[in-house]
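Take a look at this single chain in structure tokens; it is the form predicted alone.
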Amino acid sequence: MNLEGKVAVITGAAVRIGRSLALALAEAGVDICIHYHSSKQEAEQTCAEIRQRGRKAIAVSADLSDSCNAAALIINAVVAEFGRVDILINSASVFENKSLLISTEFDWDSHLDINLKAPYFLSQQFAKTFHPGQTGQIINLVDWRALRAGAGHLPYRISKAGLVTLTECLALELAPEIRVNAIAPGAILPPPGQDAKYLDKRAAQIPLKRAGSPQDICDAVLYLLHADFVTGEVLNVSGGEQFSS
């Protein structure tokens, strides 16, 4: 895909990895819709940085726990502003370490709503905008934990495993017009409330013995956007952590 002049929606793009993706795609010539929930100041700052790079940007606030309404609001807003949407990146995520015995129905719902249900209905609204001859891409951010069983992070793991299955199913259902892939990050940024010591501890469990960076995820996204014969794949960007015990 030639990215110059394309339009992308990135959820959770005001902060963290989503923000890095927005700036990387802007550098590649893409106009951006920044979705955010409560990070209004950060979203506006990210839009300003995108415009400094010579691209157009809008910020749209929506609560992804209200998945159907949020999906329609976001996609309708970007189509109204830009006339179309070519790329959807489902980056927004809830990440909490909850085991079976301590998790609540709220924990279950919050992870499934944001991490799986919202990408489902965003993908639906995205696909509905397409006209004959238009091509596009969906990229879902999953997690290496989604590809193997393990203790802890139970609602999170299940939601991301579901997102892997959604990726594979949509790759078939939306072909050939829309390619659908996923990226499974490893230790890229510390969770909110943690610092660099968290990544240092994780690095000991990673075969490459170091943490990654948001740039590693940006590089993977740009690869998938250009890889016109790749769909239905999950690209691990984890330093090999998915293979460690």
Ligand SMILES: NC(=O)c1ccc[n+]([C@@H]2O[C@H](COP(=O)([O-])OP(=O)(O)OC[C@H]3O[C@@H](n4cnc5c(N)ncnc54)[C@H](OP(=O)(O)O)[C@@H]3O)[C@@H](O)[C@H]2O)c1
Second form
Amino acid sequence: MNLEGKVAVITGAAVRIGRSLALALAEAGVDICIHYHSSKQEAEQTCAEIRQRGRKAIAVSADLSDSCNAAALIINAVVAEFGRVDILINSASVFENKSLLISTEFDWDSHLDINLKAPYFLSQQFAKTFHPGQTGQIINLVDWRALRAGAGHLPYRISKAGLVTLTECLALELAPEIRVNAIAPGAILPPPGQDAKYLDKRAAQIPLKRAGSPQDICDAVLYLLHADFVTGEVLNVSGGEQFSS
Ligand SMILES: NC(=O)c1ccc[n+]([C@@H]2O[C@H](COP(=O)([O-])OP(=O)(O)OC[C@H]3O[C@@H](n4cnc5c(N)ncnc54)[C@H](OP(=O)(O)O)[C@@H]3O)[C@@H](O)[C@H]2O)c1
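Complement to the form predicted alone: the form predicted together with the ligand:
Every component of the complex follows; first up is the chain already shown.
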């Protein structure tokens, strides 16, 4: 896909990995809708930095735990502003370390709503905007942990495993117009509340013996956006951690 002049929606794009993706796509010539929930100031700052790069940007706030309404609100806002949408990147997420015995119904619902149900209904609203001959792409941010069993983070793992299945099914359902792929990051940024020591500890278990960076995720997203014969793939960007014991 030639990215110049395309329009992308990126969820959770005011801060952290989503923000890096927004700036990288703007550098590649894409106009951006920054979705955010609570990070209003950071969303406006990211929009300003996109405009400095010569691209258009809007910020749209929506709570993805109200997934169906939020999806319609976000896609309608971007179509009203830009006339169409070509790329959807589902990056917003919640990540709580809840095991079976301590997790509540709220934990289950919030992970499934924000990490899985919202990408589902955003994909639906996105696909409904397409007219014959238009091509587009969806990229879902999953996790290498979604692809193998493990203890802890149970609602999170299940939500991301569901997002892998959604990626594979939509690749078939939305072909040939829309390619659908996923990126499975490893240790990229410490979770909120943790510092760099968290990543140093993780690095020992990573075959490449270091954490990754948001730039590694941007490189993978740009690869998938350009890879016109790739759909239904999950690309691990994890330093080989998916093979560690
Ligand atoms: N960081 C890593 O090393 C790593 C590792 C594996 C997988 N991943 C995946 O990569 C993606 C990006 O990671 P990240 O660490 O940058 O993400 P993150 O900081 O965990 O979350 C990104 C954004 O999600 C938004 N969000 C949370 N609850 C929301 C809600 N109810 N409604 C709407 N938005 C909500 C927040 O937006 P506001 O700030 O505006 O509230 C937040 O900034 C995620 O899907 C994550 O699971 C990341």
